[in-house]
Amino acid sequence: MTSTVIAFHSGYGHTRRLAQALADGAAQARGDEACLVDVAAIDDTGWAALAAADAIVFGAPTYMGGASAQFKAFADASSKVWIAQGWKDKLAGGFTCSLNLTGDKDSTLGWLVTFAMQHGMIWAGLGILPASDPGDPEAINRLGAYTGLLAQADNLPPDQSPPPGDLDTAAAYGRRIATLAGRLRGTR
């Protein structure tokens, strides 16, 4: 059995729906651990779940063409995990959503990719095919994300949006990342 944290920030509540069906995702892999860290309330029971991790999700709103204010502060006090290496060799994904289709958001993934670089980690992308029918909110992967996942807010409550297909994007890429920390181990 396999951990996987994911460590977000939502401004909103989208982008928490999306963390939530990612960690549903992971623990429907042979019933792995997951769950979630609030990176804007983290406490040393967070760090230590990160700590204790196989797999390390991030996930943050892209606002301004980049990771929300409260994510990189997160991100800058990893430094004392860096310094150590503490995250080397774990591995590592990123989603991000936004209000708009495209909104910038492959540069949050880019700069979550470069993190988990510099932290050493090993990152795996969402590993679906986009969508026949892109834009289709029932659709998997209908934004067409290689790097990480994407979604869309769709100026809508938290309660009705991303979409189904988003949430259900989030879950595929939750397994994905459960199952491949299990290879990583030699569990699977």
Contents of the next structure:
Protein chains: 4
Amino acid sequence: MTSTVIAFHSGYGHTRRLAQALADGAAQARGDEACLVDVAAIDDTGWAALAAADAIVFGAPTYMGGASAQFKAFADASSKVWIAQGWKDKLAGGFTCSLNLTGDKDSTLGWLVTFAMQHGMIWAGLGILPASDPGDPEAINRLGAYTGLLAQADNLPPDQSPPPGDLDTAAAYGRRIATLAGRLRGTR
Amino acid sequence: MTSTVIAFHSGYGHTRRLAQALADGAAQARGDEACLVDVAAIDDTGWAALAAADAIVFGAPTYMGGASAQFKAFADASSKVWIAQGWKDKLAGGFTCSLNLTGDKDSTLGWLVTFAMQHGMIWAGLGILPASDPGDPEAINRLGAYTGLLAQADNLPPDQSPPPGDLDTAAAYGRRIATLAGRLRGTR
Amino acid sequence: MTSTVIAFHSGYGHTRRLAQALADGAAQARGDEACLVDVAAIDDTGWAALAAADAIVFGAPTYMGGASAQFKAFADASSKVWIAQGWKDKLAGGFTCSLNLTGDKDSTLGWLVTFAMQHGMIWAGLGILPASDPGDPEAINRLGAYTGLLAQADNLPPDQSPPPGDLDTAAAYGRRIATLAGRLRGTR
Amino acid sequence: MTSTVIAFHSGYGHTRRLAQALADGAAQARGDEACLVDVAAIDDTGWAALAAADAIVFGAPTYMGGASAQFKAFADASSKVWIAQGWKDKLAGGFTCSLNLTGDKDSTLGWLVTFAMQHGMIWAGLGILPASDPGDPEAINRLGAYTGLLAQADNLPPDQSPPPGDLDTAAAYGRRIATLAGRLRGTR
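Provide the structure of the form predicted in complex with a further copy of the same chain, given the form predicted alone shown above.
Expanding to the full complex; the earlier chain stays at the top.
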């Protein structure tokens, strides 16, 4: 069984909803196991889940043009894994969410790639062409992302925003990650 | 009189419309002089205008996640200016346009900053907070950009797209650039 | 009198040495005032110094491909300044340090630009061409940086590393920042 | 048999030497096939080799903070492959070379990731920790890169520079790419 872990921080619940949609998508893929690790409250069980994972998808809200400090503290703490390259050759992906359509979310996603590369991981992006109608809230990949999942949430409770299109995009990305992780796992 | 040059490449005319709106905004600022240089057809007059400028705003469509090859050819040709640091301490800004809301436009803008830094220039971003209603085509900074101007054009003729909000944002950015260039010029 | 503030976090003292060299350079420029604010221990006096500054130079070690979590926590806390655009049109610069020659330091510097742009600041890079002998530890800009100051420290106490070239580069950058801030201040 | 293609542009021959070292490393991996495609002179045979490849490693010199215009012209021409996502799920890697130790090479490498993500490819970085002695010209990964191969060449003929360490790093990266591509191919 392939294991995908969504390692995320969420400030107000919007990023958590995306994390859940990703995990649901990953679990759908082939009966894979998928779980969430809230990195702001990570404990030994969480680190063990990451160590055992075939794929890790990293997610954080974009605050001031980068991943939240809570997520960065987790990244810095992962240096004890980095020194032994404990996550080497695992599959990686990433996602972020902010109030604006762009709002420097690409900066967060670009850093998540850099972070995964420091860990010797292999990165898979969204793999879905942009929606033909930019901005349709029901559309898959309405924002036109490639490197990972970009989502936008209004200043509303997480059960109302981000819109269905972003959650569906998260689920599709989860399926992609789990499928690719399964292919890599089959050959270990 | 402060001189602002918009150095741009446009594939289908959308980036040219933004360039014109920027120049119009710059010229409004304080009766400043603003002109367009199409870098795909640059000649000695164009290079001279750049050499004499107080501010240069660089613009290119985003193709395959970066500035168009035509713009990059201009950038590479500017290495003869770079070696003498001929544009040092000029003010710089940047803009880009693509079919999607994000579509890796930040990648183009980020490289434009890097390019300007190689020339020793000083970078001014948009300086306008994101629109409160993300995606309203009439709104200033509807896409939530900071580092420069991000615009989105549908697959329509340039007189129909990008929308009014993006053109108004371009004009406002032009005014900002010309105003700051004037302040720097006053002290040379 | 122009005021330059170096807003930094330092894990082991190497980044602090660079911060001090920057401040010394800035103070040299024209009898300007320059001070250090350790953002990991910032208090009301620190925030007030930033509010009053003509220029702010941001600095952090590069950990796991990005600014340290301690610096990011400061950046996230600055959102209360951001919302009022309290640092708008101030001059900004940035620096970072790590054990390796590259080590994804550009990722940190690129994000510092993005962060400054969110605050509506104006960015000045190093403005010094790379050393002709790459790697000479005595040389100014031995690493070939443009967007800001990149330094490299060996695993030695801060009084032995980073090497003289990096400290001299820091001082030169401090002078450049203070000089440009003075020019902008003269026209307010 | 797994096929790895090194798709590169070289201005003065230094990037070509790295491309050859990468291909040699890839061919060593498991008797894999590896070939070079000079993208500045690409023809139908070259495009066919790319279409048939299991892995593509992209390489270009860094000029003015980004990939050379010749490489960008190839990238823009690849939009006809992009529209059909013809390279989807192929493995990708990247490399760049410049005169300086940093010199904004990370900007080129970061864009190569973005470019590969637009094509729906999967990215593998260097996967080798930085050398313990930064700058030793004989050392593997002397520059401390993660996302791909960073090399530095002096202003000397390509048979004298880049140094042995950079060529050995290229060969090791070629082996890694071919090995991972073989694992992914085994499961198609």
